[in-house]
Structures are given as structure tokens and as C-alpha cells.
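There is one chain below, alone, in C-alpha cells, taken in the form predicted on its own.
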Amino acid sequence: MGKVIIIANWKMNPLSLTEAKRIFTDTKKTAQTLRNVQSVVCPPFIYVNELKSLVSGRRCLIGAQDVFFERNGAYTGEISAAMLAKAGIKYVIVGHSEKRTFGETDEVVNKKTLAALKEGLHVVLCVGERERDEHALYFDFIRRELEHALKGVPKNLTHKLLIAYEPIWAIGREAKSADTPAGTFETTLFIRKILAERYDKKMAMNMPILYGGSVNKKNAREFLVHGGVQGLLVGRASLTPAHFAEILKEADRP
């Protein structure tokens, strides 16, 4: 399935451009030496152009944390997929749990996914349950999220789609723990089953699936080896270059 894909989601951090440049520069030093890893750093929009100017080569790229579904017009504060594409951005995160918490609906996620794919962006589509119940009803929740997000998405656009499985209960400082690789593996199989039903088995088996949720240098390797995923969506740990470098190195191991 190609390179391991490691995406750094900085969220609303850091507070200054100087610090953003430092973190990115330190991250790039490691990322650009790794042959088996595609690194993507997603900073706040205000830093995107400045950091993109520091990109050299293709092993460490700049991505976006969000996108709007209209191409242009009277939408104050929004940034379209066309703008991102024209700025040379290749990756965008869509449907992150934090955006959903603030009211982003499945319909909006679907519109954003379609708009970004049509502009040629790689879409990192986030799905994940709020809690994992003992009756496995959370699988129904994941199915609904995926089916709604992919409504109207033709097969010929799915080659630039990535699915990021991020169980909400495993995200953030208050998370008690990450998922287990075994739990993630079970979910990735379920996601591929849904994709096969909607498209076909070959597409489903080739779709990159990432895990996100309390990823750190201690558990990154286990998720990549035993979790059935082809990459990681890293939050807090990506803001500390030394810690993120260890994750990248673990991902580069054969």
C-alpha cells in the first residue's frame, strides 16, 4: 500500500509563527531522511503559507486542518478547497471529532469531502465512536458516519481518500488511554467491509486507514504492526519534535 502516512495535527497550536517554524523545521530534519514515510504537518491556517515556503522535497508536506465546501463567495472566515489546491496544499483533514463537537453535521462532512476530492486534494476523513459499548453498537455509528460522508462520492475519486479512525474516547488530555491495536484491527476490518459493500473489495483493501487517538512514541509501532493501519494521525505528540521524531522513526522501520 505504499508509504506509511503520518499526519501531524497541531490543532490551535502554537501561539507564534516563530515557534511554528521551529517545530516544523525540527520535524522536517527527521522526516526528510525517511524513505518509507510520508509526513504531513497540518498547522493552523495562519501558518500554512509561511511553513509551506520551508518545504523541500516531498517527504514532509504541509496540509490543512479543515476546508469549506463552497468554491468562493460570501462566506466570511472560510477557506475553500480550490484555494488550498491553488496554494499547493495536497492534504486536508475533514470531519475531525472536534469539529463535529462544535456542530459539524454528517451532511457538512459529506459536502466538504466531495468538494476537496473534486479539487484533487487528499482527504483524511475522520470517523470514530464516542464510546465503545459492550454490545458493539458503536459499529452502527461508524457505519452511519462513513455512509453519510461518502454519499455521492464516485469510485474514481476515492484514490485520494484516506480514512482516519479516531475513537473519541481516546482523544485529548482527558483520555484514559489509547485504543488497543487489537481493537483498532477489528474496526479497520469493519471499515473495509463497508467500503467493499459500497465500492468493491479491491478498492476497500487498498484504502489507507490511519489510527488517531493518544498516539505516542511508545505505542506507534504496535498500531502500525498489529492494528491493520497504514498510518497515524498524531495530535499532542506532534508538537514536541523529539517525540514526533521517534514516532516517525518507528513508522520507517521495515
The other form holds:
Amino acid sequence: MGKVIIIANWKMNPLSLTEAKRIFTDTKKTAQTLRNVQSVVCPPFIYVNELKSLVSGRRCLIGAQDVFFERNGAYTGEISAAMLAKAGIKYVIVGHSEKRTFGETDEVVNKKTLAALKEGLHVVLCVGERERDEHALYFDFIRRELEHALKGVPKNLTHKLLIAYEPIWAIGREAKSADTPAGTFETTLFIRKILAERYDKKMAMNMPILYGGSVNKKNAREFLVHGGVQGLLVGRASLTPAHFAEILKEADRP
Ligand code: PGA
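Could you please show the structure of the form predicted together with ligand PGA, as a counterpart to the form predicted on its own just displayed?
First the chain shown before, then all remaining chains and molecules of the complex.
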């Protein structure tokens, strides 16, 4: 088994570099002591370089929250996969529901996924339904998102791919609650089935799948043990180092 992957998605927080440095330094203190966990902190772009200079070793890396699909040129405000790779960034989140809410289409998610994989980055591809209906139509939604995102992605690029299952109703302050580990387990089986159809069974079984949505120190362990996932994508709880440290320690337990 590989390491458990815990990704901190800071979103548009914190407000200052000083605060960002404090949170990262505190997080790193715990993360670098853990043998079984790969931690990746994804801060806003403006802090990436500064925080990267604080990285020591490989156990706690800096990642990016987004990437653009073109390499360079007249694309105001964008940052390319090549730029990330040259800056030494190894992980990038693609297709987060908060980006999709502001207009990111399946086609764009697909282009970003391909561009980042071609550049050798680990892509954390987010999928997840808006609502869970009793007829389980949400599975069709997840299938569509996955199939669109992976259009034209050859198998030889998928070894750097990770899928983050993030049901939108479970994300953020407004969330009803986190998913249940049993609900996530079911979805991971479904995701693996789609991957097996598209690629092959071995690839599908080996694909790291993460859960995200209201992860905290109380439920982290349950998702890792019973949710069929190999990691977690953590929003709010990753901004409080003491809380995040508890999640990391739970993930490190054999
Ligand atoms: P949350 O966010 O942990 O604050 O619910 C998770 C995410 O959006 O990745």
C-alpha cells in the first residue's frame, strides 16, 4: 500500500502571508514526522513561492488549487502547468466544485487535466454530485463528470492521477453534514467500475481515491478505514493547524 494522501485546500485563505507562513510551519511540524502520510498544502497562488521555500524533505509539499490549460501567452490572470512544474510544484487540484460553480465547464476541466498530466503533475481531479437523490441518478452525474474529464487521457498518463470524490452538499460551512463512510465506499466502487471500463481493472483498483467534504478530526479515520479511500481533501479544518494535525495523525495510524 502507498502512503495515505492528505491534501489541504486552503481556498482563498488566509488573508496575509504572515498568517500563511504560521499555518504552514505549524502543519509541517507534524506532517514531517509521519511516515505513512503524504501531506500536500494548497495555498492561494500568491503564497506558493514563499511557502515553497519553507518546505524541507518530501513529506509535506506545496500544491496548487488550479491551473490553466494553455502553456503561455495572452491569458490574463492564468498560470500554466509548465509554470507550476518549473516552480517545482508537484500536485494540482483540478475541477473543484467551487471553480465549476463560477463557470468552469467539463470541457475546461478536461483540458486542464490533460495539460497538467502532460506536464508531469499529479492531478487531484474533483468530481461529485450536487444532490443525492433517492433513485441514485447522482451516479450518472458522476459518470458524466469523470468521462468528460478523462476524454483523451491515455492510460500511460493516469499513474499521476488521483480522483477526489467531493459531494457538493457535503462541502463547506453550509453543508448538511459529511457523507457517511458507507456512502463514500459505494461511490468509490462506482468510480472504479468506470475506470475499469475505460482503462482496465488493475488501473482502476490502484487509482488513489480521496474523500472531501466536511472532513474533521472525528470522521477522518472512519473515511480512511471504511470509506474505500486512500486519502482526504480537507478544506476548513486544514486552516487550524492543531485540528489538521489530529487528522494527519489519524491518517498515519496503521
Ligand atoms: P470543507 O471543504 O472541508 O471545508 O468542507 C472541502 C473542499 O472543498 O475541498
